[in-house]
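In structure tokens, one chain follows: the form predicted alone.
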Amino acid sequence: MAVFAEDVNLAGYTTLRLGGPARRFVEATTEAEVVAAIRKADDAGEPVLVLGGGSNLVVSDDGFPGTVVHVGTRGTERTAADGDRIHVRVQAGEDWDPFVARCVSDGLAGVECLSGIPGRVGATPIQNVGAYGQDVSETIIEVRAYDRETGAVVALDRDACRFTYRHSAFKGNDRYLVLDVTYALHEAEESQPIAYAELARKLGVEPGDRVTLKEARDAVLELRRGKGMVLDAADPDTRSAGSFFTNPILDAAQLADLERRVAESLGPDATFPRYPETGDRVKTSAAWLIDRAGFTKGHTLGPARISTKHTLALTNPGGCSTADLLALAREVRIGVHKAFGVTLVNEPVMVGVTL
């Protein structure tokens, strides 16, 4: 049976350890409980916040003036086989990294480079979670969701999810509540081809090579720990929402402007990271822009701090408020735009606040 409470402090449910109280809080552990809680709030005309692991949320100091539904559903099952691909359906409330660990130990390839990412399975399609050359959109074949407009449970295939870089049909749209996700994973002893140069260097292989699943997972975890991106209660750098800004994707005019600005500020021979995208666009590195704009590791503004390990993470070392964190985020965004003409976009979901 779902558990109800009032005035629950949301800071304890986010990795930033920030956020004020929820007026009403529902702990739901079955699909039926999740759907019933959403329906009840919708029927009452009350705002709803669906909460999983809280790893990608920035919540107002004032909290949330409605119902928070904490999704705690559990369950993983193999549903089909398609050649060397195994279909695995996972409930939204399952923790993501333990699921990845099970895939690695079971010889299922496709998510090994997504090791160490905090949060729950239900969040992965929303953000099209990705790291070290893999995105979940490469393996997701179906998302079951509760459609709040029609009151029905629907199944959306990969095309209907409309995945793009760190985006999907679910992001910025509260119509659908993710109930479970089905992944198509390859039965293999080796990883998918290593696509990320930093990971390839760590493994001592060339991009495109394969390694064992365990080797890939171990290397990713080591890289993430070195950047404060694996949750650790003893490390204040992990009190973050992960990467705070997405890597900018530039069209031809924006790229030319950035090339000009980099040459003017750093010298005619200066280069910056660039990766080809669809439609003649180019992706560059938000971390590179932040650092070159003068915001180095450990930079502080009041009690909020850029991680001492990675410039893309904004952290709460202690004694920080959401307002403090956003003040730092705005300082960084304004500084990068002034230096390079690029407007950074926040990756975490903002609840009751804006950047």
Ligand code: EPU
Given for the second form:
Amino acid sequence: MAVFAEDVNLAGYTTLRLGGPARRFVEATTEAEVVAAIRKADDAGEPVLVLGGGSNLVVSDDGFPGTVVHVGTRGTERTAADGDRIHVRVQAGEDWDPFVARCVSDGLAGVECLSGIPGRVGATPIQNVGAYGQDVSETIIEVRAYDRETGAVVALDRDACRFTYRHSAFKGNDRYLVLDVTYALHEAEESQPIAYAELARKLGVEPGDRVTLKEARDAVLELRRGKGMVLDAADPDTRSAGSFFTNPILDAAQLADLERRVAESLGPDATFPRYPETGDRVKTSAAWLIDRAGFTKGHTLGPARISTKHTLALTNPGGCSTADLLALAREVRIGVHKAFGVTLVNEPVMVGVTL
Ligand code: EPU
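Next up, the form predicted in complex with this ligand, please; the one we just looked at was the form predicted alone.
So here's everything in the complex, that chain up top.
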């Protein structure tokens, strides 16, 4: 039986420890309970918020005036094999990092660089979770979801998911509720080729080399811990929603404008991070722009603070409200725009608030 409650404080369910009360709160532990809770709310014309690990959510201090469905479905099964790949279907409510840890110990490659990411499996396709040279679009082959428009359960293949950088068909709309995700993973003791320069350096290998799955996982965890990006109750820098802004992708004109502004403010020899994208587009680093616009690690506005370990994480060190956090986010966004002409876009999902 699903558990129902009223006026549940959402701060206890977000990694930022922020957010007011939910009018109704349903704890659903089977697919049938999840679907029934959504149908009931939809039929009553109530707003619905689907909650997993709460690691990518910024919830209003006023809370949520509808039904929150906390997805706690569990289970992992091997469903098929093709070539050297094993298909693993995972329920949306499974915690992500323990799943990654099991893949690493079971000799399944493809998600090892995504170690230490908070949240649950159901969230991974939504923003095409990625880090250290891997993202889940490389391994996801199917997402089963409840389609709130038609009331049917549907299976979307990789193309239908329309994955791009931190985006997919599931992001920015409430049509689909992810029920389970199938990953195709390579049976291998070695990692996929290491694609991220910082990780390769840490491992003492060249980009493109492979290491053991465990070596890759351990190195990623160490890098993430150093940036405050592994949840740790004893470390207030981890009371965040991870990267608060996506890395901007610039077209040729925007890039030329940034080059000019960087040269003007930091000198003619100054360089900035650039990662090639499709066409003549280039991705740059939000963390770098924030830093060079003067918002260095540990910068505060009222009780909200930029992490002391990474400028891209906005944190609640304690005593902060969502309004306080958003004031800091706006200060950063305005400051970066003034300095570099780039408008940063928030990466976490905003509930009842806008930037
Ligand atoms: N930098 C600074 N100051 C800082 C931190 C970083 O100037 O305080 C500069 C450095 O020049 C560095 C560059 O920013 O080279 C990039 O930093 P980093 O390598 O830490 O990566 P990122 O671009 O900030 C992205 C993802 C992370 C992912 C890491 C590692 C986004 C928005 N962020 O961060 O993903 O873990 O790469 O792959 O794409 C997430 O999306 O929530 C997330 C944590």
